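This document opens with one chain alone, in structure tokens, the form predicted alone.
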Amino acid sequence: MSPRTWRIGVAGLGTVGGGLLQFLAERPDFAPAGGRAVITGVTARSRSRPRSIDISGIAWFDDPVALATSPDIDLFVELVGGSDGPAKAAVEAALKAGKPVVTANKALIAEHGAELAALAEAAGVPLLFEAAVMGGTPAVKMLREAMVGDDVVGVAGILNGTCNFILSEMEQRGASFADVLGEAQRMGYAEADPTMDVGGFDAAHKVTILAALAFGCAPNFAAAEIEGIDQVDLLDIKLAKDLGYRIRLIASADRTADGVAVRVHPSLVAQGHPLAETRGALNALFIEGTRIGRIFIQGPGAGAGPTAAAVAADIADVMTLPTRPVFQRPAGDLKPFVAVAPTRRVGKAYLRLLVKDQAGVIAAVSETLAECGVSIDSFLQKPVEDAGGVPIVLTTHAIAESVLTDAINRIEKLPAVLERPRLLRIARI
């Protein structure tokens, strides 16, 4: 029997969609087990928009749902984006029609992954999303396939290249957040509305997916604790460097006795650590298992080439591999996602205070921390030009976050303190 030709429908012809069309036009027989992948239908917001690849010979659909259910496609690729709307409707329609789905949509999987997994498994078709996390770097396959013989206890890393570029440039050039963000937008690293990236939501979608794969639980984006980098001050980057740290946006998921803790925070990472040395738009991830130990992967997290390569790899899996559960175990067996309350978290912290230049300030702060049960690990007082006061930086020993919050609330009320103390976590990686 001759190798099968797979007819592919692609919704979304932006950077990734264009890269995928270009790749499959050049290498339709790329799949290792043989067969061909041919684009037979496309849809996008605009039919007339100039594109780098000719789509005149491909059937055009105005409605993504019509493409997803067309009898002229065998596999549906969703690259539209967004957790709801046309993307969700089209993916649901494709799965109900018994068609395999490949998507790069991290918001869709993080927010609706469990219900979509149930649809896919009821229809007996794959739902694959390698490109949704870390672009072309195979984080999803690592957890869904390579780690099934181990018990994963935690994942942590840098999952948003835009934020990493901004923090790296602020440190290297001494530029403000606003200045570097503007440059990132001009270079195409950041969107005109950068909220999803700099607000930490993009990284939270991704680590929610990784948590579901790692721990066999239903994705629960609503349970993620999220803080972005929009409030990271250049002053903190300079002071952290003096203490031997770099600031990175760290996304992590940990399995504890109380449940699963999923969080995204700007955090201090010790200089020389692989995550501290991950610069520019790169992504990086640690996976820790009880048997294998720690695995580190690093690579490009976005871009036409890497992300399209990840989509193509999923297409090849549909063409060559048997269907497996979407999140390591059948949808009906996914454990409920029990979130750990943020106040119960214990860890080291960085506190930066801006105080008046007067006698007794340090004693008052130290006394307040002692009364709250917060132990100081290190202390730094360093005059900084144009800071508006005297910066004092403290790092603490491991402490419950509820205790630390109480201490911050009390310090803020001291007469010599000019603003609410700035809290940053020190990464436990």
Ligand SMILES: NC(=O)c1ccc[n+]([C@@H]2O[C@H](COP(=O)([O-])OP(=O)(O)OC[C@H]3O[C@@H](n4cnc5c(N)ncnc54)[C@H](OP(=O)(O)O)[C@@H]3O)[C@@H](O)[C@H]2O)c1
Given for the second form:
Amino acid sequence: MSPRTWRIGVAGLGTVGGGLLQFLAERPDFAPAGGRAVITGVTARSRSRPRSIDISGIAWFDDPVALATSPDIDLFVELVGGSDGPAKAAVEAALKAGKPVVTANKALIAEHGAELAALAEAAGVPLLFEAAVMGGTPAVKMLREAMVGDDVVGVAGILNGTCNFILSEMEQRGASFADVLGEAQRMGYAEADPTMDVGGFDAAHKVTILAALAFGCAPNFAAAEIEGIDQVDLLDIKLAKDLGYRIRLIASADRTADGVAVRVHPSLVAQGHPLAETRGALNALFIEGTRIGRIFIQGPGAGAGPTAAAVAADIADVMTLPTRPVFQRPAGDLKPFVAVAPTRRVGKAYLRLLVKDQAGVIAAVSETLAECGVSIDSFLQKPVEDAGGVPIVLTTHAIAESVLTDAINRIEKLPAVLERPRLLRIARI
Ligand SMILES: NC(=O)c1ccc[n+]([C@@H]2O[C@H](COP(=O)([O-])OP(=O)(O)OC[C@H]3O[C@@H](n4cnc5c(N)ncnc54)[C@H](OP(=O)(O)O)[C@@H]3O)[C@@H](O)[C@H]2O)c1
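Cool, the form predicted alone is there; where's the form predicted in complex with this ligand?
To see the whole picture, the full complex is given below, headed by that same chain.
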């Protein structure tokens, strides 16, 4: 039998789509198990936009759904983006038409993964999304395939390169969030509308997908607790450093007896920890299983080359492998996880206050904390120029977040306290 040629339709010719076309142009020998991958149809928003790769010999489709259902393609690759709109319509149409789908779209999988998994499994075709999490670093395959023999209890990492770049630069150069963001936008490291990244939503999409794969449950984006880095103050980066920490945007999913907690928070990570030492736009992830123990992976989370390589790896899987369930178990058995109630969440915290420079303030704060039952681990009072008051920092022993919130509400009302105390979590990883 002669090796099969797989006719591929690609929707989206931007960073990732352009990278995929470039990859296949550079790798005419890319023939997993002997089968050849050939792009036979493309679509994007504008047909006339200049492209870095010549697409004149490839059939053009104005409508992504028409490409997804074309009898002239065997595999549909969605690289448009967005949780709804043309990306969702085209992926659904492809699956209903019995075509395997490869996508890099984290928003789509995090928000509609269970429905799409059901469509894929009804049609008996794969739905693969390696590039959706950590770009070129294989986190999805790690959980979907390599860790399937273990019981994963948690994942935690840095899943948004833009945020990590901004936090690293703020610390290194002593620059404010707004200044570094503006520069990152000018250099093309951050989008013109940075909300998805700096608001923590992109990392939340990714960790929602990892939680589904790790725990064999339906992706439940609505249950993710999300805080971005837009409120991270340079003052906290400096004070955290004095206490031996770096601030990182940590995305985590933990399974406990109380349920699953999926969270994205700017968090303090001890200097020397691999996540604290992950700088610039890199991504990094710890996966913890009951038998295998801890695994750490680190690598590029974005960019045309790395992301296209991950898409190509999924194309190779479609061409060579039998189909697995999309999220570890058949779609019909997937349930949304039970989220841990806020009152059950426990962890160590960093609290930063800004107070008037007057006698008795520390005593008043300490008394309030004691009344609330907050136990202090360390305490730092440090004059900082231009801080607008005297910063006081304290770290706590592990404590329920509800207790901490009560203490913050009470401290905020003390006459010498100038603003609402700033809470940052200390990462448990
Ligand atoms: N960039 C990365 O490093 C990276 C990493 C991991 C995952 N991803 C994911 O990969 C996907 C693509 O990202 P990207 O960075 O490549 O985006 P991008 O550069 O903005 O490209 C988007 C592409 O989609 C096309 N498009 C937009 N709206 C369309 C519509 N209504 N109909 C048809 N085509 C449409 C655009 O057409 P025009 O070219 O004509 O404007 C463009 O070619 C997203 O889901 C993203 O989250 C990206």
